[in-house]
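Just one chain is shown here, as structure tokens, and it is the form predicted on its own.
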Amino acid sequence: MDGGKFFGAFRACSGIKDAVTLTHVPVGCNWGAAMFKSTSNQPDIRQACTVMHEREIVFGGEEALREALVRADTLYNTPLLAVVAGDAPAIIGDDVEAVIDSVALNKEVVWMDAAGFKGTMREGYEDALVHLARLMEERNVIKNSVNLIGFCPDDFKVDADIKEITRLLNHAGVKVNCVISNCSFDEFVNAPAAELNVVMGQGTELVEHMKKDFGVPYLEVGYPYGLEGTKEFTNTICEHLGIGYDAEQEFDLEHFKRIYLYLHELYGTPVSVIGDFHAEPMTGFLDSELGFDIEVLASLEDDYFIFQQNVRDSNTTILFGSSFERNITEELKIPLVRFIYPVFDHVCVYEDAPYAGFRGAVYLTETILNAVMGFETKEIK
């Protein structure tokens, strides 16, 4: 289920959110890649094609590149190009590199090399930051200052969740230095300001990066799913920069007590998780804090047919995935909740529901409990 080195690199530049990605590949990887971008945010389209067709692929594809190239220039007023090349090109052997280096144009380019048979999407994304941090320029540090790595513009509840995430450090006197990858191009160049980069769940060769380059610290934390990983986070940024606070004070029981009873009854649900780097945070948040039994917990990368199988042979009554779920669920007849990408049968527009955080706590509660209302009950074996 892993989307390949392509869509990773294609992830992290489309968040830079001025400048245009550039995509050396035939059409159809082309519209894969916008399509689960543009389900929340349909105006956001920052995307070029080089459209390789049959004619490309046998006498290669350098002169549509470089035609892509002077079009995209001349079309975008941005500061950055990012030119993401896929398998198409790796395997007829286009020298990207030379074509960019043949054409004068008026904004930075960056390009990567990410046939999606390369790696996998956490290696493109990895590999697309590690690139676009040759941007990056020297800065007095600004002090309690932090810069967010792991976001994706097409992550699910992003926006939302770095809203609510920003609130919390902020009220703890940690201010948001650069969102990486949810940036402008100019906070992008200015990140090593920060005093400290937090990571979550994926690049970390970037702040490896930028500590041997820049001298910014890193700290790797989880994502902040329910009270106890809300306040675990928080804390644990706050002790880094040395800033004396406890999040628990933001702790607030009043929403839950109007729902205890549902709680209670849902204690013990059997429940199977498969994600990301989020899917381990939101196991814990389901465990500790809702009680439920964790049935199958699965990472991407794991053989999608065995998951499958082993959902099928638990007492497995609420999945929690994302929208490449939702033949599973069907056919079992248990609710799907959606946190993780892609999805594409959901939208989240509203920026004060997220997931992350003590407010995104009490909104994640409440969307589990809304599915399993709709739903009869699974018969136990």
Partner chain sequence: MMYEQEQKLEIETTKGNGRAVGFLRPLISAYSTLPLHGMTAIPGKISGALMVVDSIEDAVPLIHGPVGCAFQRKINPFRPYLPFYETPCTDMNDVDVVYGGEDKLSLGIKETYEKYHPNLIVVITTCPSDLIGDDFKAVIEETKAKGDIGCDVVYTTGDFVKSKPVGYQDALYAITDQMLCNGKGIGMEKGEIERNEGSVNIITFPIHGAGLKTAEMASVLSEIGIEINKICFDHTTVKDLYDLPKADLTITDYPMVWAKLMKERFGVDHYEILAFDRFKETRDPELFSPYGIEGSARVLMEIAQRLGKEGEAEEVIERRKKVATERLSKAKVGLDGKKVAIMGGIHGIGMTLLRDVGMMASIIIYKTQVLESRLTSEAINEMLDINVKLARKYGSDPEVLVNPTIEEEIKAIKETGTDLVISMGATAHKYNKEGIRTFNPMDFMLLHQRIGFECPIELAILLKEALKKPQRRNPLLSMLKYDPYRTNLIPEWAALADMFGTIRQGAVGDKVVAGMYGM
Given for the second form:
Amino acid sequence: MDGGKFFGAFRACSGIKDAVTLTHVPVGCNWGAAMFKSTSNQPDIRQACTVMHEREIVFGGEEALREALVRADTLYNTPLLAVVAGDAPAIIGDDVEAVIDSVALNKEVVWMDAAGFKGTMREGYEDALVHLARLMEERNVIKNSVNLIGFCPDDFKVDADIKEITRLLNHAGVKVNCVISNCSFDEFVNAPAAELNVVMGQGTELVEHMKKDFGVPYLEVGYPYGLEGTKEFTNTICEHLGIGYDAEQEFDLEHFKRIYLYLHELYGTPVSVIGDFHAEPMTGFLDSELGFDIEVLASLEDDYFIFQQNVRDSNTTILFGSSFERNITEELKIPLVRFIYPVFDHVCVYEDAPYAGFRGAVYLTETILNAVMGFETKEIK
Amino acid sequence: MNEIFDPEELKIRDGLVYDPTQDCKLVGAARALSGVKAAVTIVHGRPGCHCGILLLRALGSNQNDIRIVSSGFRAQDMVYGAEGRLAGTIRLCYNNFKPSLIAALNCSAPVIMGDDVEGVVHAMKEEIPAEIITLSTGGYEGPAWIGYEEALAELTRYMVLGETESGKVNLIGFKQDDVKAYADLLEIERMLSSQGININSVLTNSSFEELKNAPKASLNVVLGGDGLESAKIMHEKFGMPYVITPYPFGLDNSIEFLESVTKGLSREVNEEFIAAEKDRIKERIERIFLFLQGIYDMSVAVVGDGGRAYDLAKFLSDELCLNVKVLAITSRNHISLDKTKTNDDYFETLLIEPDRFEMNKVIKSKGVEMIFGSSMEKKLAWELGVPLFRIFYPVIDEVSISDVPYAGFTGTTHLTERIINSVINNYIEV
Amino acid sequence: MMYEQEQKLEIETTKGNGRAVGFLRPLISAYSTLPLHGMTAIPGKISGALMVVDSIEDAVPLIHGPVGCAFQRKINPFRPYLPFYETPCTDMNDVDVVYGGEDKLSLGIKETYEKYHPNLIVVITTCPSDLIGDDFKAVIEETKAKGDIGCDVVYTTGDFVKSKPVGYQDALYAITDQMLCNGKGIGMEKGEIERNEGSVNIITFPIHGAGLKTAEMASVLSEIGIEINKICFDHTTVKDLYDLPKADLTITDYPMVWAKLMKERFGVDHYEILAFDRFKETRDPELFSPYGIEGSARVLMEIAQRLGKEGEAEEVIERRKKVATERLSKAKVGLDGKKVAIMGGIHGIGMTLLRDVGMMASIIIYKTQVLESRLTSEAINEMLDINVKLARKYGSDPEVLVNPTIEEEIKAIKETGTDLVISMGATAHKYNKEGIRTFNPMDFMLLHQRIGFECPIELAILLKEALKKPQRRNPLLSMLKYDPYRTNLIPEWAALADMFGTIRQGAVGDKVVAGMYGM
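Form predicted on its own done, so how does the form predicted together with its partner chain look?
Then the entire complex follows, led off by the chain already shown.
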């Protein structure tokens, strides 16, 4: 179930932590974007809306946009205003660029046409980052530093995962320059200081642009789930940077030994996975390291109805996905392990319980086991 | 809840038939001894007793550390005695495991029959290089917490006086098989370390050598009152002071924990550290403040052991502002009854070691919306259609292998997150 | 293996492969490799007795002993995911141990009745109450005579039977002896029971892996004209138990002492799917392979013969066999000639099932370490011979490996070109790491294996799916160090198993080893 271009653009822009996103949309789109974002970050509402109504649809929304820009400029003390135009202005033909050019504002403004019907969520994300990239400035390269690209501020476990990935890389002698899109405005502007861009699933257009404009090379890697996945992730980066480091030395099996009996018979458990670019690396961990059997693997862009049918017809006993999968898991009476956006029925504020990295392998294993063992199934008689 | 706690609301079990909320002495002693690293516990009793202890350990998150064996007591031994069998087992134990300590726990059957277990141990001392202790843990002799206290008290016999090291404490009342035990210990260590305090030994999560050297510490920290007897013995024998601290669930209990310990060591608490931790908690809590507002005044029941349940109830009531309708202490310790005499009003009805049938009735009558308990409350939670938060022993349907604690400052955030998720995860059809 | 199949699941076969049980399999599986039963521990009679009581909906246990016996036994060693939540006890203390617990027991029975309102109270005795010599029978009789108890009360001590599992068999015997025979029908003669002529009871409470799934069996028997009197234990009540003596035959998965008692007292004959008693006389290995098409046909015919319905049975069985064989011929396409390595023993997927799906046993791997302390070497060899004989009878000529290391196993598997290893989850990862596919029989044994003609078809489907799974994996489990022979145990557990095996030697029913102890 894809969110469409608007969501992708919104998520990219809201990842600039001190920017304000102005959505040029009716209230519903604005509300939806805010709700999905705010589950685990409720005070962080840095968005405004032009609140397009019927009048704007008939007569045009440019005046509303102009007014909103001026008000936002006054209200918010922020270095950047990101204007995301949604479906309605695209259809009625609002000249957003002209409106922006017509007002004198005290902050940087970047705008993008992100009508939901024009593309997928990923396309919206990619496009938004390319638009934002014009803010970047040439910098001296910091040796052994990387940008991590592909994140969104409302990814499930984003803070914990970034903390763990940063820890791993620091341990290997690699500095994290900027995390896109989950960084401050200044960090984003200084992104070209990194020696290497590391793309984790999305953001490829941005890195192409940065390579062209700033000469920053890039590397595409899988999201680091599991011990092997993390080792692959870390070692690949180190190799590219010419750092002789083998992450395997960090393997600590002690935690797994403590529940090895449970790991035994869950081996071969049939599961299904749906997700964005996180799905394949997660599948790799489940299949290769926990020994699960993958019944159905689907991406967000696949037909959701068919995905549900496939899961029903399979032997799936655990589903990995987002909060949207709760419906089917309730129907099938199986547990749901949430790991991809959007998650709106599960908070994650504790930043030392990641799913990524070595620590994440432990926590994820624990979570999966407990999803099975603690499942509140009807008493069997 | 502003009224002073009404003693009328304190219910102790009545009736004869007892569906127990805690185990017998054997389990308490075994739990204490399992935390002595490289010690082996011999269950001198029928296979059921041994299997029960083994299961309780194996169904937890210590599957690679089971040092519990049976003496092989069988039916014919009920007539002829099993002293020889015990002797053989002690010998085998030593040959197979080379432990520093062997503990022979005497169960109901051999106790009644009159097996001279102490005699056997005495006779084996010459032959076996390890220390051998014996405890009488017949099921009818008392509940688990007594077995725990007695086991710790027995271990004090091996402690030796040494040069006191300032800034070092012993933690007493820790149990390896509690939920999140290791993670909590790491957090407690971190908290103490922020005050320049180190842990000398943990009773029990230390080697036998470390335990012998327990008197080197400057202070004994008795978590939640568990293990108080051993602290008193050490005070008498070695002049060691002790403090009884809350189990550090939540912000206030964590602060109180640090303040007690630092005061016990005649130090000032590091306020900067506490302020920084508070800020961290605040920043995290702020992210889900709407949900916290949403669960405000939710009615809950807390069913757990005396060493932890009171402190959890206090956190839930004071800090998360949940209504603790029922606090059921499944297993007491030496200070549990004292706590009923305070003016604390963070629970409505208090049950002390209740019969499970009666407890369930009370909880059902109170309209609770969530239960904090052990795996044994799963059926009750299912009947009520409410989430069960597993936080007390025994938990046999949830593992904890990560370093994510429930205790301490870090644990406050994690606990809050988990509690909220227990509520919002639920699927309801209307 | 610790975990035993639970046959009381209601398997709604809607879509998929009985997957409508949803998520139960991983929940059950999660606990199944605990290496306890017979390896490092034995649960004891109370657990077995509680299992019986728990399976009767309107029965309640009363444990006559201290709290520990009641609390510890809440953990159900047969189904750790489903504890025995209600285990009231008489809370014996040291005063009771000295002066006797009979008064407490009497009051306890009364209070249990008033609290729980059951139709049956099963008093389960414990070490203290056994040792001090409380007279349970007298106490129960006196208590009932007072008139306050409106339900049946029986007691089980573990001493009524010698068969294993003791607690389970003893509790069932006690219910039969004290309640069915002496309850409403005190002194009742056989003729006074309203018989359900030509009917059978099917007892579905198996342990040790010989599961009964009743639906297909009941269907075939009904078609033959044999009525189903009762199926226990499936939401069974005390009233259902009272109806058991109405049948002509009781079908169990293996010999049960209480079924023999039913024959003595009520003339209700008994039939065992796994025919241990008949094997002693005939030494026919097929008596241990009742599953599969021919095995099921034999079992159903034997049952029909007991009831004089062989004529009707022949036609029904032939027809059902034909249909199933046709479907199986399609389902097993792609399996013919595929080689499989199996673990020896009388549990697990039998040779007859493998024969049905067209697969060849290329290797039999036999692990005897656990058995050596409990069986004689002759018995161990006999078990191995059963597997080998059957394999050869069905056209395979397997290599036999006895107590191999994992390296030896893998070498043999690769050299023989084995396609699939039938291996529990505890060890599957070892093969997968080497690029060898595995099939976990637990799922099949739990949810599918039964008397009936359909189960080979289901097995064929599952085996084909197994052959499509990834050939190579890099499991976390493969990073752990395991015992070289007992490849499901890490060294810590192997040490426990060694200790238990040594200490356990000489126990009643186990192999006797002289000269173990001395001071």
